[in-house]
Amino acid sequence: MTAKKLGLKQRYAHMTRGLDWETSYQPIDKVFPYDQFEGIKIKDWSAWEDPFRLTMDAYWKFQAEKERKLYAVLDAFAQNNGQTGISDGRYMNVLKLFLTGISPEEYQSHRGFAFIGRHLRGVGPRVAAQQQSLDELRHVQTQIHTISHYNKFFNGMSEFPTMHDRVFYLSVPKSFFDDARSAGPFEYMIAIGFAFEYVLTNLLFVPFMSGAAYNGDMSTVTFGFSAQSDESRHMTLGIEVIKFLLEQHPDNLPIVQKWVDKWFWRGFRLLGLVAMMMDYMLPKPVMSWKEAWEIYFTEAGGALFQDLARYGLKMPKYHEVATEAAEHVGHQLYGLLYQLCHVAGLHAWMPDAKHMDWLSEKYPNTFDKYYRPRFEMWAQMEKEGKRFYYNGLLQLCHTCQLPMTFTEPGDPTTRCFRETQFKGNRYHFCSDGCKDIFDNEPEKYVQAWLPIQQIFQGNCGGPTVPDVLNWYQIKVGVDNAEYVGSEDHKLWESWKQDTAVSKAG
């Protein structure tokens, strides 16, 4: 008699929960040593609903099909010289920021979820984390492959792994993931699975992908679409984990709330780099950072936390401060990049009159009053042949590692400056949110690797700017400084001339 074919539900159960086993010659706590020290109480691991609903063989099949289509589009883009179809050569600096700041964190996320897939004792989360780990590895591979085409023509991308580990502003995303990966497994799930992948992910990927589409970069759009179905599953896992923890025991609520507060603020500071990109670096801007924040956090995030209120979870601490700061953060950070691009791995430029008018329209309460005069002053200096570069070393916030450039809530004319003392040493912070995070775990954050402090300590190649840039592997006059007149700019202008001649003739 032929064996009855298993139904999808039975097959799924066998291929996921059926993979679990009882330990026989080692105590279970010795096999899973890391899922108790954080204080989270789990009564029933089987209550974890597998949000992916995928067996591994189905996973391989879906991903292989996506890979086949993705690489066909990328090959066609390269063969048709798609790099000449982007909106402007300045757009490449968006991809340089993405490749050096975001792609390496996909790999960090891969390693983090691989750890979770090993060290949570419930089989449901183990399978889900394993699949997300593979997703993240695939994302970093496809991003590097896509952007590698541009590396044949434009500067500043060839040494991206070294830059990620050394260049000062890239310590912002790096320290975020170092912090998450050195936390316990449940905190990692809240940090990356919930705060980053669920609450804040649309503020990262939607602006980059819509910006790429609007600026003619179809290769980046393609890998974005290919990753989007994975991101949807990751969001599902993020919401599942927080509900699971809150339903398991009432004692979990204060621990989870503290993690949500912490990782919301860390994510908000990290996404300041995206705010700068959206407001200033896209030659054809899509929407302002303020508009994106209203759609993806104020509206979508507000609805999410309304739903989670039934568990007693509140909106993240300082969310009102973050919403008020959405008026300012893009201007303040791009102002810094403009002054510091001679020590960065990408170019910056003065926004033209049309772009400044767009900023006035998007930020009617703040841009003309606080930021336009600053840019007009720098524009006048450029006109007089005195392009301004800041030549000092910046003080960094000890938590988020961004320069201390942000202003007081409600007062954009006064710099926000907080400090605390720990074991006789003084530490500085850009905000109350960053100070709170340090004060809760000072033993962890005093070990942070801050790039400016490392220069002072003689660990970055030498005491001079050329020494440090050489250690960063930034080619002076090629990868850095003003865009106008750079090799990238000259190449782009030559392509434009060729196109004009071709059309004329």
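Think of the rigid core as the biggest set of C-alphas that the two forms share within 1.5 Å after superposition. Residue numbers count along the first chain shown, from 1. For clarity, every value in this text was computed on a predicted model and none was experimentally measured. First, how it differs from the form predicted together with its partner chain.
- Core-superposed comparison between these two forms: the CA of residue 10 exceeds or equals a 2 Å shift.
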Contents of the next structure:
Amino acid sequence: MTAKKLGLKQRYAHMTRGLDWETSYQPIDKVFPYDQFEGIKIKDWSAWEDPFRLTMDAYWKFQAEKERKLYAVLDAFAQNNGQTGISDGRYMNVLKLFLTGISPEEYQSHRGFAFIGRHLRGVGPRVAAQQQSLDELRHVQTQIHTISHYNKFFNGMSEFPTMHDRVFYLSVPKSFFDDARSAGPFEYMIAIGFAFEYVLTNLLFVPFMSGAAYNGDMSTVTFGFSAQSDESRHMTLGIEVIKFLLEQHPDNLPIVQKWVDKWFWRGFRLLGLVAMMMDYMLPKPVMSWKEAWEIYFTEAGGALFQDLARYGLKMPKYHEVATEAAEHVGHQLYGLLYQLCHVAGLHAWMPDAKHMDWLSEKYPNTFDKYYRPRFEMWAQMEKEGKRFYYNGLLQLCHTCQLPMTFTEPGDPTTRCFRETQFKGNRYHFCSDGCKDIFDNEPEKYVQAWLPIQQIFQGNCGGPTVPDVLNWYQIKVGVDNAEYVGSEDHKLWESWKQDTAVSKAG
Amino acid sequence: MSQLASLTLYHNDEARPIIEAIIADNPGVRVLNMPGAVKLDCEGALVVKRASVEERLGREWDPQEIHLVLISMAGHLDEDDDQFSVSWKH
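Starting from the form predicted on its own, produce the coordinates for the form predicted together with its partner chain.
Every component of the complex follows; first up is the chain already shown.
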């Protein structure tokens, strides 16, 4: 007689049982040296249970299946010259931003979770963190494979690892992950597992990948959703960790609240890049940043924090400021990119009349009043042959490292500046949120690598713009500046002509 | 205040029986169609029943197979051999 098949819960219990052991020749605190200095108190690690109960054999089986499907799509895409079927050549700039700004962070996330998977002393979270670490490595690999096909045709992608480490706007995502990875293991879990994966990642992946699908980029939508299919496990890890910390000891609440406040604000600032992309850079837009914010923060985040209120956890500090700013950030950041694309590794362009009407419809309170007149002025300058580029060095916020371009809460006509003094030096911030983060840990943030300050200090290839761009590995006149008239644009137009000829023939 | 439990799935043939089972088993479910994806929201809780999916699929289905088509979710997860659910209930 065969034994009765084990149920899911039993299989998971068997997998995790006995994976952990008591140390004999070293004290346990020496084996796990990093999980106490942050002040988090854990009474019972065995109270952790991963609700997915994904055993390692099932993990390999599902991940292998996902890979088979993804690579079948990528092969078909390459064989069928899928690059010619995207909505418009301008769309490629979205992928350039993604490859240089997001894919390297998948790798940072892989490293971070590998560390957590070693250094938390409970076996449940260790298994989940190790699986997530492997997922993140898979994500960076599949993203590079997918985008490498476009690199055969379009500019701006070939030097992505160097660009990520050096280019000024890419220090925004880089500093976010550097900050998380140089924190303790519990803060890392709240930063990436909870604030980023659970609260904010939908805003990056779901509307973005839907945008890729809508713009004919079958390969990106496939890697995006394939990566996102791991995300439900990551979200579960994020929510489990916060419940676990809050249930273990009441002293954990103020520490966790401070991390939630900090990482919500850092994530909100980072995702401003996604706001710009969704509102301006998809030739066929799918959803405005404001709509995405309403669905994924106001509605989904609201439900989550309502649930966590039973532990005394409050909505993140300045969440109202972030919600109000959803009316502005996309316009403000794209306006900046338009003026600065001559020093960037991608192209920008003037939104056409139809796109501006879409923005008016999506932003009835703000676009026509504050932002349309700026674009119309720049459009007029283009007509007169005076395409506007900003030729100064920007002042950066010392925390989020974005340029000081944001406006005061409730007053979109006044630039927001904050500053703080620390050990005889003055530091500048774009918002109260960023200033608070610095003021809580000034010793950490004074060490930040700020790209503009580094140029002034002579660490970025030389004193002139061409020197710095050369050091960034941005090819002047090829990778940068206005889309109209660029090599990418000419290539796209030639493809369109080929299609027209073959249709006519 | 409303508390929506939510699952976002691929919009493809593989996910279709699961989407149909969710719509049949969760009265009041809200369906948001996006290019490439479907977001299903329901007040309080959302359940995917193995038996309902199997009925539509015409073969055995392990609730863990949802990993192959699941994009995102909201709510506390509970999963066993017969169903997969997200909810804000305790």
